[in-house]
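Here we start with a single chain on its own, the form predicted alone, put down as structure tokens.
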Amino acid sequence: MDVSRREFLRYLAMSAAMAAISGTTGTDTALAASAQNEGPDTWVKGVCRYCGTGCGVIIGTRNGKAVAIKGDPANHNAGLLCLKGSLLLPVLNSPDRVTQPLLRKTKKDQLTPVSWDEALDFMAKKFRDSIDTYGPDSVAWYGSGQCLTEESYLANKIFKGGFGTNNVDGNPRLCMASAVGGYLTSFGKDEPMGSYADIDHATCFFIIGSNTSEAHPVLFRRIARRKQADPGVKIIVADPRKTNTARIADMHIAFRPGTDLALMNSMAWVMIHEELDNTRFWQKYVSFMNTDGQKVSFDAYRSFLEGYRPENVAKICRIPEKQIYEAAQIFAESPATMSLWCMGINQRVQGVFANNLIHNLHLLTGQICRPGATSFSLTGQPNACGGVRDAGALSHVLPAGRSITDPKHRAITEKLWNLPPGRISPKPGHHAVALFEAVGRNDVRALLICETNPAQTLPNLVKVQRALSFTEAFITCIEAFPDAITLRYADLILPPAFWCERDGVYGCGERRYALIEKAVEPPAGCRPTIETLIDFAKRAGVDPKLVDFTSAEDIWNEWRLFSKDTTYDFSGMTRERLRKESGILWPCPNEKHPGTPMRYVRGVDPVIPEKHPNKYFFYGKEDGRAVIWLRPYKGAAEEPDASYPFYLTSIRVIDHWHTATMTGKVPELNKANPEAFVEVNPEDAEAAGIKHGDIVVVETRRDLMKLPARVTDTCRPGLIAVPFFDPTKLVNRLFLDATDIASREPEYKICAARLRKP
């Protein structure tokens, strides 16, 4: 097919649009990296490298090179890929790669190419000397939801079991920690109870704090198809911005930023006072608790909600009062309501509370644990669930939902890892924001950062970059692409095999574990990260028996057996089975089990005994009951005032992912969105004399930045928004680093700002 790249992309976009209209999947079309490539002679199964949707892909290879990519028709995405996913091959085949270890032996030196042996010997000595001199908590791992499950599990084992420190955290702390906290406090166990298949059964979608159309386009297409198939399906979007997601909604609730807790409490008030609640459900399956964790009565909850009468909350949220009544009625009376949310809920100082209130609405109305009825947190990274949340690669948890502070859980983990009793420290390690503060104080003196870019993604980057610039800590980065901002501060850079250059498992947002099979060899000089970690651990003095693995499959099998007889049980997911199938949903306790589309339901969830007396069993709680929380509305850590009158929020764009170290390699995506900008409402623009395209100054109490203005009605008046993908405009210098007291997730979604012309 002799067409230009531009024509190919136009064809691709048109095909996707036609598929959405017609209801076809487009699975018969292979999306080539270049229309002029020869066709592949081999197809290899994998998973997309971008968001937490976890779309299945099939990579076509010829003569040892990846030449084509298409969606996997057997996976949940039914063969569909978004534009980013369909253009992954230019990233994989980019000549702009780190392909040899680079070392600076002192802070004054330049990075210099060295051999792998010299690099790992030097790194191991730095970590060993730090532990021997300053103790285990002087070293740390900062991982990623982009690492393979095997990589995260192995690093967790090395640092917590081998080195004896719980300084294991990563970028999922910045995006999903509040969702974890919400699931744990409401249900006793992390991860959604439903699956993407619920989209096909839902008759109401309550989308709050998620621009699904841009952050999770394949799921958005599935939602749109559901509504197209049944015009009676209702979509409610609660978001201060009129996003593309909001533009298809039957109701858009453009509440004042940070007031969504008041909104959801008020919806609960309507549900009770209009007799829309499901008393048979909550009386049998729900407990009520106040913020101190004490059980209270339903009457106490009802009394608590009196502070959130719609006439008062409408003024707080600055929305029409009738929207609260209508949203509550549609949510409660729908045959099946599915809630979807993402960073707009999680990245808040009240993020756990906000998650709880979404769950409250489902538990109060019985809109839960039925096909289409579920509360479902969307995930930002491809393996934040499987590799970090499930495998316990955070500073306060252990694998399979166990807690650092629980002596029984530590003892179980020590036994499974063949460690002496007391080896695992009972003290939680540093969470992400605190970890880089500790680096700045030189409390952490050796840090390993893997497949993430914290010098661009962390909030309050002025403070972070100052810490990285002046620290004495030895910083090692495992990173594929040389333009990651964090590499400017690295003392050692190690080049990994990237994506389908090695094999391993990803776990996406619906509890689906799927295998990325090795399709091509990595560039010379690049090594699979598990090989790097095993070699490093042995050189740093870790007991070789602790890392006695020869392949990613060995690590997977240990982690698989680690999960056995837990509520995560996926021991039935053998490597051979994952090679044959396009992902399986846990729990999956044996090789014949099909996977679990809905948790907490007797006869569907294998964790529940067949003879259990109740249909639903929330086994994460001792009494088997989920919790409706009395969570009060509280504002942001920093609200606008006379000096800084605007709300500033962080957003994503459909063309780029995270810090654009990957999407920035694709010319078509760069042309679509070449730089960061600031969205300004037309009313605010007119008042400030700002026109579309003008360069304006956005200023907060931390820094100021010049950005081109996009004058659009997307933002409500008083709100401005900036994307964070652009490495030349580090907008996270503007945001404060206040965190949720429970989840320790930072508040990227609200801070005070001012806007002016230069």
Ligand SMILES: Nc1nc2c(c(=O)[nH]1)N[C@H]1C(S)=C(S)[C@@H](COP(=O)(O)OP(=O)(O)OC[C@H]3O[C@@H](n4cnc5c(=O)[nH]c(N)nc54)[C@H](O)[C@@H]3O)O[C@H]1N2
Second form
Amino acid sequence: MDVSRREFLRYLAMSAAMAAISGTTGTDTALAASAQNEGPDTWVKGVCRYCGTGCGVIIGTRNGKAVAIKGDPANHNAGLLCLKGSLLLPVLNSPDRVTQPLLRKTKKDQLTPVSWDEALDFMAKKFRDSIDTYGPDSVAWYGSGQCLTEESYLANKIFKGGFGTNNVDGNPRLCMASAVGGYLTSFGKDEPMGSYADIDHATCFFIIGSNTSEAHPVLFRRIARRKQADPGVKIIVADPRKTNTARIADMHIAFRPGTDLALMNSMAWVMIHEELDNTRFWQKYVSFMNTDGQKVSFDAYRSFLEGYRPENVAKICRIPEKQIYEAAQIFAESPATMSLWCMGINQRVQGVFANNLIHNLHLLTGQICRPGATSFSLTGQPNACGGVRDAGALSHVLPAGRSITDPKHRAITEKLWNLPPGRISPKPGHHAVALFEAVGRNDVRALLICETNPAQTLPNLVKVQRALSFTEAFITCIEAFPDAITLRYADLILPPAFWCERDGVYGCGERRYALIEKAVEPPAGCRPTIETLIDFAKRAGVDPKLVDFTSAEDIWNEWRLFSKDTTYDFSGMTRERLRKESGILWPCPNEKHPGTPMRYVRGVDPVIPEKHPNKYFFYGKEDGRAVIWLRPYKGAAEEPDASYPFYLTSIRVIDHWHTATMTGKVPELNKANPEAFVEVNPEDAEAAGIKHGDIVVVETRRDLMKLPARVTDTCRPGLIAVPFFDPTKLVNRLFLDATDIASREPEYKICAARLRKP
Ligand SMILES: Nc1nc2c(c(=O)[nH]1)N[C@H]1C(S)=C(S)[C@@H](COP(=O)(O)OP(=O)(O)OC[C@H]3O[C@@H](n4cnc5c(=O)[nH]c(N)nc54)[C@H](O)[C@@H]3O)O[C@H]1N2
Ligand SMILES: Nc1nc2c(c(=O)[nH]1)N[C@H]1C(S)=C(S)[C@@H](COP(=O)(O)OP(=O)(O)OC[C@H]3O[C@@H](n4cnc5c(=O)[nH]c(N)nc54)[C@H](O)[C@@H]3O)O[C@H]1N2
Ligand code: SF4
Ligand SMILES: [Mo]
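Structure of the form predicted in complex with the named molecule (previous: the form predicted alone):
And the full complex, kicking off with our chain again.
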């Protein structure tokens, strides 16, 4: 293929960007680092502790201590790790851990060390008394997409089946809930149909609201390699910020925050008007629905899109009209288009709608269910998919895609869990934001928080901090590191075994389940969380038969068999197989099954009968058709105005993991971004007389904060951005807690702010 000079220059820039940005290391680097120590004598397989990419790792130990880490060449990451992953050992080996239970019996007391026995007895009595006096809905679990599958599954069973409350929620509500809502409404089943292998076949990447280069570095590297290998591959990045991801793009659409719903409807308008849609595909496999869930005709869809003509939408989005035409054309005409998105889409009051609109583009053009053609939601946390979405550890669902409000689903779950009929409450529990409101009102009186740090990461922290400071609720945190802000509000702190100090499964963003084997012993005093949960449940009066497990493997086997005869079926993934293989993609209905790279395709997806008449079958929907939704653009919950003229968004940086309790301990990671900052566009900086490094005041309707200004062209003019990792700058005090009405995911990505010199 002829490579023009312009493209050639772009390659050079891209290679430099890749090296500088993605910071991925191969096996050799990690090994070289370890060779300075004594070499390992044992290698144990696992999964990286951090992001939803779910890179396979191999951990080398010697004399019971982890001394080396490298990427697993047999897993999807082909031996690569990013810097965070390759610097996990300093976190694992850090002496800075919680190592004994700490209890305060009343809110006036100080936390003091107690034995595990005393801690668990006291906690169990608090939960039991609360349930006996105020009913089961006075207790709750607030979990995490970083817990092991066995932990999330067990906690879900104890709270929903044992205590009889659906107050089971967690940080995936802040993260993936809108993606779940999108897959469910568009396809009837949660989780992506494709897999990471699609990256190697895609000829167009439509990356919207994802800074893949910093948040999913190893996947970004795979995308960049794909582009380097084939100059015909096009990358379109739609993001109000010129991120490092956008810097390798062929086209960067820097729309005004929140207007991407208008953009995508407008792209659909172009596709239809330029006859770029795939009529044969949509006539057979798609139905059209309005927002009331009524089926409508294609013509109704077409006239709905008349409201999104490019000349008008260009003004709404404040982008060149030409970009809309070009993006639609490339998306539709490319042999295989893969969309990738993350929090820029999900963390919005229109999050589910925005997800639907991405799926629409794929369904309209037939860019779906072929190698490289897929609509792929990037997952944030390492086990949000496997542990929380699939195992149903959210307040409105049950394991394997079943629903709390469906009597049949409750009955099946009760049968599988050997519960008396009617044991599972028909009432959905509190979602994350509502849960902490209930804590503030003392409606929830005993709360168990595990592997998440909500006092830094919930939105509208002013309100959350008030709730946690004045509540009468007994708050227990299972937390590995003493610097987590949430511990300031804890009445009981329990020390867990961390990462590869216990065994269990992580399910990453591509439906891949992989085992983390135990590599080292936890520090004295720290216990695997499943032991803690089982022990606590028994003491709190839960029927011991419900928690009759002696190992994580026992729990895995129960859940594995539970999945049989559902569309999640992974009953073929025995522990034995997981020990040998580096992850398997479900469905995987028997021990010989290799796993499923693409769902909804006859002959590939084992859920579809062999003799099914159609090539594609969207079995999540009764009529087998996926849905194109008529979803209007409405704007953010809080748009800028004369008093608060800026858009404020919140972002991640490559070197830190969320609240930095782990990455903050690694000097190599911490030094790039030791503290929070605010990104300001040079135009805006000049207008306000702000220079790079100046301390400025960022103010919203909720709070104000002083931060050093980082003057760069990353944000479009009128937009400012802050990261949320810095525990000394709780920027979530600035953000509002408006949520999507369907997913209840908060709008962390947009609010109104003003910026000034102090
Ligand atoms: N280094 C690192 N990696 C991580 C994490 C981490 O903490 N650190 N966390 C993991 C987790 S849990 C998650 S959820 C993911 C998040 O991964 P990402 O979603 O990729 O990361 P963010 O930086 O939160 O936000 C992505 C982009 O959304 C854009 N955005 C802002 N407003 C809008 C809008 O209106 N529309 C659109 N389309 N985009 C908008 C922002 O400009 C930003 O570039 O990262 C995972 N990976
Ligand atoms: N402003 C803003 N806020 C956001 C977001 C945003 O984009 N903008 N994103 C939201 C999203 S997508 C997410 S996922 C959340 C993440 O928010 P959190 O989950 O609250 O943040 P983490 O720092 O990942 O918290 C994990 C906690 O678990 C502890 N830990 C580590 N290992 C273990 C272990 O083995 N066992 C136990 N028990 N504890 C352990 C860590 O020390 C840490 O305190 O933040 C949300 N908040
Ligand atoms: S890309 Fe994510 S999973 Fe892979 S090594 Fe980096 S942090 Fe870990
Ligand atoms: Mo997340």
